[in-house]
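What follows is a single chain, given as structure tokens, in the form predicted on its own.
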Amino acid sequence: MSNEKLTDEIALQKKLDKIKHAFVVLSGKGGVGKSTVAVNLGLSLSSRGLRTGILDVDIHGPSVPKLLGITEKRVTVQNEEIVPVELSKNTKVVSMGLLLDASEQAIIWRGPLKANVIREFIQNVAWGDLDCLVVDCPPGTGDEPLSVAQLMGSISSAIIVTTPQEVATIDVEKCITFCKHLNLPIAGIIENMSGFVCPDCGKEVDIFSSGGGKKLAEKFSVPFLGKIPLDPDIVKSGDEGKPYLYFYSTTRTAQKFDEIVEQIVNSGKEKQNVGQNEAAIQKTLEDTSEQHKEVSMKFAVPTYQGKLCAHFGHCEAFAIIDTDSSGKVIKEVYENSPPHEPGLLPRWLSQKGVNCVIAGGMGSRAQQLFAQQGVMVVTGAQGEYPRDVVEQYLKGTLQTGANTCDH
């Protein structure tokens, strides 16, 4: 791995730290009113006082800052960040269509170029410490899907969006496929245009079918989190511009947006990881035989009487700590430090086989010759005991703070 391949995924890594998970909205098939779902949960979850991130990767058709009334914003850029436009305190947006000049003005791009977009709107955006990011990809599973998935690995889950009729759950299956092909956990299924109340004599009628994607649901035995019914007030708040959680939030329909989200975050405060499938993690870990275990990373955490030291060059020992592919510590063993001649800890800790150092601080000289030898490094880290502080950083849970010797 070359250097500035090593620093790129040393800078991906650092901002996927700061967020603790990542909702991909998925769905197999174009017209379900996945965009709007998408929007609508975000706000749902900024609701309940979660930092929550909104992404539309959507590159050829962006509907997020319509749907949202900010199609006359822009993001900026400062200390080559992009900083995202805030809809709210809790509400953070990125999208292509607030890069562009014009809304008719077309993106004519091939893969590569897209997925090369979508890591910049990971790596090179100020997200700032997440709850939650809520990703709207478009149809299929294309490039885009293809390249978040990839992108955001342990912290995302996949929310997938159809409406009742035949045709669509057909080409949800697909969807569903993708995400089993790319161990991709779904958090759950959501049927969209799911019947219509009528606004004068109150009679329901399901004039998509009813009940695909619950059935769906039950085929794959993924989690169904609920119906939400066709509203002539979300397709007005849409073409007005008007986020329609923030317009219409007594509705029953914004009501069906809330439950869903309730069960959604529910899942997920066990594992302190909002809205990961605990059944998909449950079989992970039952899958890895604890006779076959084999070791995934490698970390190191520099000590001072047992303890994390919170400056790299004052440390007295390493306590070297093995994980399998599960994220558990299956061994730790503590090593004296070597004399700090310039350049050996890097080398040392890179010959035992060492991927990633957690450390409370290391200046700038040291960590770039830790990258040199394809070794990461996370500064800033806060705790006590070194089996904990890895622990925490496999969850997405780690505490960190400003690089305490920065020199």
Contents of the next structure:
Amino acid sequence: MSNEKLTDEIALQKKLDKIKHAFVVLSGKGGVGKSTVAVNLGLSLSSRGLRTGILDVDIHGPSVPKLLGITEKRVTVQNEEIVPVELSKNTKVVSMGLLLDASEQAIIWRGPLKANVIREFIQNVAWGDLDCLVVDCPPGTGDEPLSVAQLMGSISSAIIVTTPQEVATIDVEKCITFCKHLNLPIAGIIENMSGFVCPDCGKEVDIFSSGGGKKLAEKFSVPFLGKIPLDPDIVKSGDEGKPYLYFYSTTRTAQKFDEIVEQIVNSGKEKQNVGQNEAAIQKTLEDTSEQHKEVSMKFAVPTYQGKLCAHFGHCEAFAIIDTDSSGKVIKEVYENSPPHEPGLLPRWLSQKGVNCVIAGGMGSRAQQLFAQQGVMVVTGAQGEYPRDVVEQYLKGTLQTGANTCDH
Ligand code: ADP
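Show the form predicted in complex with adenosine-5'-diphosphate (ADP), please, the one above being the form predicted on its own.
What follows is the entire complex, opening with the chain shown before.
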């Protein structure tokens, strides 16, 4: 091995040493919801306090930035390393879509080039210490999953996403054989778009025959992780770039994602083939409750389409953001706003433990009501993303102007 290659191998190994486990998300074909599942698994893992990376290795059609509502963000370069976009203190994201503008993305990548890019995404990214890295691969068993498996095989396991319609096809079986050939352990199979929960009565209806995922898992002796129903809000949140688990955190579908993650993390304790560091992951999970005790401030930022809403009374959802004592965001979730009845919002936010509301504008009556609840109000805030607004506020760099709706 040449010296240069050896240096590269050492650099890669050093990075892998800091990542406890990687979940490589695969599917037999496109459109089964693989990226949707990948990002929401990542969000669920990070919401438990696990330091999570989300790596989108789809070079031709990266969809992770859209699903997370960060298409306008870009990774930066510091000390010759790519610095991921931080969705929260626990969640770092890297994707080709965060590197290039759409017009530049029509680059033709061939096999060896792709392999190099994927290596760069691991070796030359300042991931820091991660408990888990969720890797969203393009569909099929082509160059990208192969590179990922070859580069990170030692710390990874695969999660295979399928749908009731796709489950019996040769593509999904190919995916399983691909993992077996590469000795990539399979953490399990997820059946997505399985059944429909009636929004009116809550009853679960199987539109297409479901249960195939479980049978497939049994056939190949791999774990079955669970089913995610067909949920119109997933499509809506994806189209609007609102991370599903942030904006719909209390739904039954969100619960299903959480149950799957619970299973993945717990199975780590029992099954050797899910990786070597689950005890550490489990420990981190146990530490999560400790971490929650560290929350020093809880902010609420009124939003419209994921961005700071200038008019408090017209907001669609609130970003509820926890920060720790160092001023870092440790958790960000979105809650749909209750009806804007007089007095309701101050009570509702105060019951959630919010200590500070940062808004573009707010009427004086609402400000009084917040004051009565002991909630601080900052008005005239300018900015886009709620997390940035909070971080700037804590650093003392938040731009504020006139209260935009004190009519
Ligand atoms: P893939 O990565 O497999 O190509 P995507 O995650 O991009 O698939 O999803 C394809 C489409 O299916 C998107 O419009 C997405 O919103 C939708 N989708 C994914 N999962 C679900 C689900 N459980 N219910 C409804 N729509 C879904």
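Quick caveat, the model's predicted, so the values are computed rather than measured. Numbering follows the first chain given and starts at 1. Here the rigid core means the biggest group of C-alpha atoms that line up within 1.5 Å when the two forms are laid on top of each other.
Asker: For S47, decide whether the Cα shift between the two forms is 2 Å or greater, given a superposition on the rigid core.
Answerer: The answer is no; the displacement is under 2 Å.
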